Amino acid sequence: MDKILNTDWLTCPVTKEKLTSENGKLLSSKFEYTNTNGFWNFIPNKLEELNSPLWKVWNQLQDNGVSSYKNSPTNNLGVGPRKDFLQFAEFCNFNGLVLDVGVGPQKAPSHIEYNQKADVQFVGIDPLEGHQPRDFAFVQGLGEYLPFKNDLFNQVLFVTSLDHFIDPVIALQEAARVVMPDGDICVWLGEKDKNAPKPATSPDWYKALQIPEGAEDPFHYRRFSVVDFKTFLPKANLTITEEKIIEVDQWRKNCFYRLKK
């Protein structure tokens, strides 16, 4: 699998200007980015917004997510030949250069690990460093601040990651910016009925999690429905061209969407 990241693809995630190289760093007019662990870190830590109370809530949710990945990876990550991940891969029908936004911490999530197409190159971005080295091209960064130039990717993916953003509209707008005019954005939303019964017992690691003030649960600032999702799309100038709904059980369903700009 091709793991080479072409630096010509990159821009400053904040200003969107072309980066210059100096002493092993990539620089814009206001920010600098480093590659110290074998991958570029594009989290703009000097950005004032990332020190706001809202982002502090997000950081706590992120820490809770890490706990779930460590303690229950098979339930919370694409590990092995998971049927639902392979169903999403079939729906996407990967082609060309593919960006996975919120790719997760694993060496290769199921839809990448079991991709059978030799002409597809994956690029993953995630705030977590995760397992290194990855089996695909990887940068550390945020979906709200994608460090890629306009109209670069054939496809952009949100594989159960869109509901982990404080503002999913911004993430969709960024995806629309970096996808080619004839490319598509594929989104997997997991929808759970609010009346679904709760587990009779929870593991100790889950009981220890703290829900930060303002968040809906330990992992999401706000869980949104398919109806909510569809209200986001006009704000990002995106339209649905294909959808597939798979019933998991009477309480849960996986909703796959292909979007165009």
Ligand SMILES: C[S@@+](CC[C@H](N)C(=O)[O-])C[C@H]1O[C@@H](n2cnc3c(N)ncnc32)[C@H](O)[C@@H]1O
Contents of the next structure:
Amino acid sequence: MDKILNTDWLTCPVTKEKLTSENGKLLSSKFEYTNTNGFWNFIPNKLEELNSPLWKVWNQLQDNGVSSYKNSPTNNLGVGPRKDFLQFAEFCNFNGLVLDVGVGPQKAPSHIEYNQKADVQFVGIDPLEGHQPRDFAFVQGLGEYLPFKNDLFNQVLFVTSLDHFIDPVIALQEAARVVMPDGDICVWLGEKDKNAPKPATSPDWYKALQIPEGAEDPFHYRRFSVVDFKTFLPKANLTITEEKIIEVDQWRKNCFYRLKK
Ligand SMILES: C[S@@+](CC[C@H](N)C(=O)[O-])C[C@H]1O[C@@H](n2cnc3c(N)ncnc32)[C@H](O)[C@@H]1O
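Could the form predicted together with this ligand be given as well, to go with the form predicted alone?
Full assembly next; the chain just shown is listed first.
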């Protein structure tokens, strides 16, 4: 798999200026980015916004997420040949340069590991360093602050990641910025009925999780329905061109969307 990250693709994730290279770092007028463990870290740590109470909540949610990824990876991540991930890959019909936003901590999530198309190159971004080295071009960063130039990618994916953003509209706006005018954004949302029965027992790692103040559950600031999701799209100038709903059981559905700008 091609793992090369072309530096011509990159911009400052905050100011969107072209970056210059100096002493092994990438610089914009206000920010600098390092490559210490074999990948670029584009989290703009000096940005005041990231110290706000909302981002503190997000950090706690992320810590809870990491606990679930370590303790129960097959339930919470694309690991191995999961049928639902292969269904999503089929829906996406990958082509060209594909950005996966919130790619996860795995060496490669299922849809990348089992991709059969030789002419597809995946680029993944996630705030978690995760397994290193990855099996695809990886950058550490945030979906709200994508370090890529406009109109670069043939496709942008959100694979069960959009509900982990404090503000999904900003993430969708960034995806719309970096996707080509004729490209598409593929989103997988899992929907669970509010009346779904709770498991009779929970493992100790789960019982130890705290719900951060203001958040809806240990992993999500807000859980949103597909009806809510559809209200986000005009704010990002995106429209749905294809929708596929797969029933998992009486309570759960996987909802796949193709969006265009
Ligand atoms: C449920 S996991 C899904 C991982 C992977 N897409 C998969 O399906 O296996 C959610 C992912 O979203 C990432 N995430 C959370 N907030 C994010 C943000 N602001 N920007 C980018 N990724 C984020 C998490 O770090 C985590 O890897």
